[in-house]
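One chain follows as structure tokens, the form predicted alone.
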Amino acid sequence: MITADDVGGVHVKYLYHCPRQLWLYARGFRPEHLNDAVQLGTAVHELSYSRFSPVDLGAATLDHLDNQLWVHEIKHSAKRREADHAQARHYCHQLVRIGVDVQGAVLHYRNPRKTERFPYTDDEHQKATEDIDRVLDIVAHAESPPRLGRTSCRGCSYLDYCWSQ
């Protein structure tokens, strides 16, 4: 089983996305890897965003840190959700955790080619901690939760899997 140290952006963007999707990805059910929208993402970053060096600090990979210690993170879909934040927060937490005095997380959405600011406060530590917490707990069930509805699945790498019969 992970513990906090363990968890990494990608729990942390699941945990919001789908707590199923979360618990299969835990136990080291991936299959994104076969998801065009994976390989778009990837595409995106290699081609459009060369310039970024990806910093690896063991469970978790960000996508850049500028010499003003803002935490870069690009997504490749036009759509702002909360998962894309919460995942930036986290790697300014895990950052915090190790001595970096970070500024804050910086989120390029490709398409329109915006981006948004997010300094990191005592409040997104506080919600970083929460979510580590509550990755944890639904991480630490022997069943997995329910399925969403099918409408919330689509695009999702884990899709064959909840919805085959």
The other form holds:
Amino acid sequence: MITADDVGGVHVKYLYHCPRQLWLYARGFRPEHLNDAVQLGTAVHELSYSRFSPVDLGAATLDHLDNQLWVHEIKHSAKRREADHAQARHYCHQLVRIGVDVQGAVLHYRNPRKTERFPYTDDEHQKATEDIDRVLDIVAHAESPPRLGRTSCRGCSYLDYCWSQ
Amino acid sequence: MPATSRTYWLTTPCRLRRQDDSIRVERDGHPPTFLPIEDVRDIIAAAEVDLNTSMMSLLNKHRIQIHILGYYGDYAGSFLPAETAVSGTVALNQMRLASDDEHALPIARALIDNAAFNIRWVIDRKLLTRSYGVLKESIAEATTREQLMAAEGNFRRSAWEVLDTRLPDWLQLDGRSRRPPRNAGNAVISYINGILYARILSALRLTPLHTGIAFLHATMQRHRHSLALDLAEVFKPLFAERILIRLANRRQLKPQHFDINTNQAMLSESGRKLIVQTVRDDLAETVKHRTLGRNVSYDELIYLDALALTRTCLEGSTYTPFRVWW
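In place of the form predicted alone, output the structure of the form predicted together with its partner chain.
What follows is the entire complex, opening with the chain shown before.
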């Protein structure tokens, strides 16, 4: 299975969204390119925020790192989600691990054109470390976690897989 | 499956070229037409088609498959984009399940049972009641794949006999024959089965399943995607037999749709067009899904069945192959 180094932003995001999704994703089953919303998101991503340059961290790719060492992440939904914050926090954690002294994360909500800043504190560091342990814990299970309630699955790319029977 | 993209069917000889990020279709005597690449999920070439390398790389980049049907309407091959939906876990589990009869036989049994159920639904519930009972008994007793296949063969034979009673003389099968089909009825069934095989392959390629590892058909028997043959069992009646009966009842099939020689028959160009259009329209037919709670097309049913099999390989859930419920 995966090690702490392999945990990427998507793992952390899925951890907050749905453990089952994380479990499936970690096993290489990734139907997201078939999802209309994901396709639209990718297309929008390619067209907006052209001044940003992505940074490849191996297990993860973050949208932009500015000169003041803030991590920037673009979000297409207007809704603030804990998962998004956790994902950005994870990127900060990864950068700190390789010796970059990051300030924190900035989430850009594209639709209302709002940003939110999360300075990277000791508390955040603590949470990011816990997230990684939780990801590894869920992925290591032999049995798949149960589905969420039907309504929480709306828009998920795994919906057809989980609910078709 | 993305609702925004669709399958394109080529029924007249043409040349496909790449122009920027679009497909340019050139046909004799027509101005070129353009297909935006985002709109294409896969292409089925039922007529002669010219392709070049830049076309192939465009198709590969957008994960588009192209399936080619040969001169006789048989499945001639596919261009499949580089494997992207790989999951080692799924492939390993699939291999484990398929190579162990304890796990493979229940899946094979369910495939045959549900295929027979679907055949009976399409052809005649009453006249096939007895044969279906016999089949159920023999598959319960069967301990090898060969015995299962034999039981299925027996059921199919009686099903085709009953099918003949519902067809006009000139379309009767008179026993199933392939490569080449001996008469008109067989030509129709072979042709639809060929198309269906390509569709199923398309659906399977969207999942991490290995198309070469099958549960019912012997994995190494032919150089084909055996898993597609497995899934085809349950879907064939929904398309092949059903369309043949319908077209015969509506007197839509005419002798001029066939080129018939002494010992073989094939669809003529107009016949192929008719069949391709009918199959295409049928694939778009929708039905309300019971657990997803939305309308799904027949085409999507194939993909959902492939997903169900993925679930079996990934999580060990019981696999219930497609069974008509409406």
